[in-house]
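We begin with a single chain expressed as structure tokens, specifically the form predicted alone.
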Amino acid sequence: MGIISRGFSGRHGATDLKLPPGQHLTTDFPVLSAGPTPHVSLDRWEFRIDDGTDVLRRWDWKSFRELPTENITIDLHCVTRWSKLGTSWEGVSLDTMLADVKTDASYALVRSYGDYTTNLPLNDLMNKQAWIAFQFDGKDLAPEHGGPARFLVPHLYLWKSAKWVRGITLMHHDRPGFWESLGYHNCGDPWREQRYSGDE
């Protein structure tokens, strides 16, 4: 039998129903990304807002600390096909970090640190649907699962959750991110299966 990814202990009884189509259980954490894992020291680790031209928000991890923050629980959906359930986050809400900017824009793009993108419609993004999580599990949050901070966005495939993350560039106009480049679906909804390009 094929290695599936380390730490992917396989499928368990997927009878639960808070299970997407296509998902199976894991009880461990997987770790899967586009490249090596980069270590950001938090010294010189930096988060910013900006609109393509001029940077709107920044904060250095301080800052970003003394924002309030939110435990939270949620369900995460890799497009490889696992889920992970209940999983216990602390980070800060989108909604703290963009309500004192100014914009028309409808989409954003997500930046990491290692030059990994991902695009999202900034609704996403907004009402309790989106944090920047700097713990999980209460442990600071380990590089391999992209500390010193990153992405969640657990409505969509885990994809879209981008670690390491270091800023958001506001857009008028959608632009594909790194894995919708290549033929990931746009939008991602583990709801309804769009994995792919093609998928509806």
Ligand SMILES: Nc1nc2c(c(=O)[nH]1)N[C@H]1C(S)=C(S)[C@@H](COP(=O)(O)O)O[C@H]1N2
Second form
Amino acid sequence: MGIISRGFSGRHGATDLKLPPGQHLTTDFPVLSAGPTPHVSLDRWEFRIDDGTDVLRRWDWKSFRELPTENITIDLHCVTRWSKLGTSWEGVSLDTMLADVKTDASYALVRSYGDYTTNLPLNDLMNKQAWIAFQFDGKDLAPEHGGPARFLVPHLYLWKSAKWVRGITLMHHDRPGFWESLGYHNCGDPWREQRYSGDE
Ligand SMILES: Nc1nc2c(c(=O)[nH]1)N[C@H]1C(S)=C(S)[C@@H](COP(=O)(O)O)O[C@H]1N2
Ligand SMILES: [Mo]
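Can I have the other form now, the form predicted in complex with the named molecule, not the form predicted alone?
The next block holds the full complex; its first chain is the one shown before.
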């Protein structure tokens, strides 16, 4: 408890700076899934970017894994109040995925195998803010944590980091995803404590 209570006492330990309001630290890695874990074999896996009408880009696992990858160390903040700091991942940045996409859309709906969705402004997916990760801690991403590949959008609550991703739909008008339509905040910035739809 020593490290955690320092944060609450208002002294400036290293953890104060990294823990958003109302969060506590955990060292294990909880699994939070709204339904069963979908199992997608790599030879059937694909990721598509569409605009609601046309498919703009499409990757199978082989072409996805030929994209340049990045190693990132990020903090995870779940709206159920646990945070896990300094997690290590390998993935492809959304900047890479979106590089050749010409669009005037402003929003994205991220889609998963198993039908989970979450919505984000397109701006939140660009400029080194979002990745599609396929390794955690140097190993292939476990199915329960979103393998073969999941979104990581570490500056927002973890429900925005869709597991088992299969594509994004680019949209001119925002549209709530799964948790966003059930009363969670549309944006989900943990530093502003945007947990539920009534929060600022
Ligand atoms: N496809 C899908 N992605 C999902 C979820 C889900 O139920 N389905 N849960 C979200 C929530 S609420 C959280 S907190 C994180 C949990 O990720 P973890 O299970 O790897 O900790 O995944 C997010 N991504
Ligand atoms: Mo969550």
